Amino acid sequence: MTLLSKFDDVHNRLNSLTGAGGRNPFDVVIESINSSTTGIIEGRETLLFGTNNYLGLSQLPAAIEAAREAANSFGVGTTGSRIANGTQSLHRQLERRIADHFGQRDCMVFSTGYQANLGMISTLAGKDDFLFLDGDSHASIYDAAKLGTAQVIRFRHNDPENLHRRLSRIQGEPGGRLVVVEGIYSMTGNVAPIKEFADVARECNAMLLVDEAHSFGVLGETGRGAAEAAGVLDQVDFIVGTFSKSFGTVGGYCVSNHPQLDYVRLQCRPYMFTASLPPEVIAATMATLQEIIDRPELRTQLMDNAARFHAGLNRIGLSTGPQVSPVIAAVLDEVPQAVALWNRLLDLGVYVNLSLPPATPDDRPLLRCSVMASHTAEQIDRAVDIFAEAARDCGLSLTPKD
């Protein structure tokens, strides 16, 4: 045994996916970008249905121009963390704008969405506290639990009653309680019952953190996420999100009305010891935030597109989740089926994400698709037709529905 022997199993599993000429699904290269919805992969124009670019803003001309101007004025990097030399006027402007958009007292901006979860959860829930996690939580949430020192208790996915039972079992125990849920779950597209979770948290004297990474810009009257859509934005203690989905850039944030957020900055290691976002990213993010505020019709178009694609996959006989959201998972029974279908889709010009056990919620493989507001009806229908053709080519037995 050597230090690297632990990777032998990874090697073997990867070989099983790429054998007989198959591709490495975790190393697809987009050679160039034509638009938010199409790119060149393996020399072919390919429909992009796996990029999380929900509002299609990664190519926003105003954001590109803002980034160019910021780089000319501030340079291309900060070379320091937020508590050293890494806070520039642009960082404070973005934090103020995000806080104002949410109607919250303050905002912390992180270098990635992963670090936002990692930092906030591990800092808030200390060694004498209890951390309650939805069983289908994102890897960044589980990694935050490992970094922190709180006692971790899992509850069943999207099950407020199960959360209530688990909170009730520690009634009278000292220490704080933090409940963490997601607005839209990244693998399945399931939407959390935020109001019910907020009711349970309030009854059991727990604080609630909602990760709106996949729901910001998607749900709610002004696109602020699942908590706004449920009418309980004022009952959520901390909202965490990312810039790498609807914003179309990169980075993360946390907003809160609690004044102690000022002190979290001085205790949060993933915030304190990481270089801050470069000025061009901050400027581009402010531009896309303004676009989200100014163009609410993007959310309407996004959900219309999601409904069209969801209905199309179900019509050709593929199994998906019951809820319509921009994340739509086509669930397969066996890994070889999923791998073959993913490869054939790429052959035919559609890129989606291949998700395999144990990373999937119920240990079944799935093709994770993400829909954009910028997809045209023709592109959506074409992608559905290609799914049907690829399924036939792979010998999958599907029963089309009327």
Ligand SMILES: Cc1ncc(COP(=O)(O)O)c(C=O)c1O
Contents of the next structure:
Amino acid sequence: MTLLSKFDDVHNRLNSLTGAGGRNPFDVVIESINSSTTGIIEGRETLLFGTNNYLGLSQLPAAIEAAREAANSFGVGTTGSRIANGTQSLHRQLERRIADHFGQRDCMVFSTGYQANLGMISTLAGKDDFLFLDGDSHASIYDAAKLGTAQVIRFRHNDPENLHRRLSRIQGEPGGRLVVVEGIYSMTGNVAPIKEFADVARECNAMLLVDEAHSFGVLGETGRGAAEAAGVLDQVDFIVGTFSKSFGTVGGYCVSNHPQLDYVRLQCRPYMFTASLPPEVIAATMATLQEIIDRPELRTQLMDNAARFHAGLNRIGLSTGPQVSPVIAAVLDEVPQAVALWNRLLDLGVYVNLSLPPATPDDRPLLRCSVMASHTAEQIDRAVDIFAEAARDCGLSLTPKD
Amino acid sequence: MLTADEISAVIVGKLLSNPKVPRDISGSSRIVEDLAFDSLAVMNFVMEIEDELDISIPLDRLADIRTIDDLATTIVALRTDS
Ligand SMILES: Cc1ncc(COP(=O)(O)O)c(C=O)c1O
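Could the form predicted together with this ligand be given as well, to go with the form predicted on its own?
Every component of the complex follows; first up is the chain already shown.
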């Protein structure tokens, strides 16, 4: 056993994916971007159905212009951490705007959403505390649990009753309790029952952190996410999110009414020991936030598109989760089947994400699709037709439901 | 209160209800190597046992557990603590 022999297993698994002439699914290159919905892959125009760019804002002209102006006035990098030389007026402005949008006291902006989860969760739940995680949590939440020192207890996915039982088991033990759930789960598109989780948290004296990475700009009357949609925004202690989905840029944040957030800034290592976001990203993010606020119709369009795509996949006989959300995963039985279908889709000009166990729940491979507000009805129908054709080409027997 | 041996037997019984698990397992079977469980499968299987025995096993405790008997011993220790 040498230092490097642990990579033999990855090597073998990758070979088994590419052995039959398939592509390396982790090395797809988008050669150029035509619009938020189409790009060039392997020289072909390809429909993008796996970018998380839910509102299509990565291409927003006002954001591109704002980035250009910010780079002109501030340069292209901050070369420092938020607690040293890396806070410019733009960072503060963005924090204020996000906090105001949520109606919360304050906001911390991080360099990525991964770091926002890593930092907030590991800093809030300390040595004598208990951290309760949904079983299907994102890697950034599991990694936060590893970085932190709290006792970590997993509860059944989207099951407030199971959380209640687990919180009750430690009744009377000293230490704080932090419960972490996601608004929309990134792999399956499942929406969390936030009201029920908030009720359990309150009853058991636990604080609640909701990661709205995939639900911000998507759910809720003003797009503030699953907690707003459930009517319990005021009962969530910490909301974490990312700029890398609906905002169309990069970065992460946490908003809260707890005044102690000021001190989290001075304790939170993934916030303190890394450089802050560059000015052009901050400026672009302010522009896309404004677009999200000004154009609620983007959300209606997104949900209509999601419903159309979800119904389309079900019609041709693919199984998906029951809930309509902009993350729609076609669930397959066997890995080779999923790999073949994913390759054929790309041959035919549709890009989706291939997600393999153990990164997926229930040990099943997924073709994870994400829908955008900017997809046209024709693009959605065409993608569904290509799914049917690719499934036929791969010898999958689907039973269409007409 | 159940002894470690009795808890081991409960765990083996639970595992055997999964048709994918080899039939010849015992308390000394290693969870990752002998049952071919990946990290997620281990966590999901532990969750089943937790709900069966009404106990929570913090994730950091899993690092020290190799065999089914180790798991049973940890559960007895957690019950004695609380
Ligand atoms: C649920 C969830 N949380 C956090 C993140 C991390 O976001 P970021 O891409 O900003 O690091 C992601 C995305 O990868 C996610 O799916």
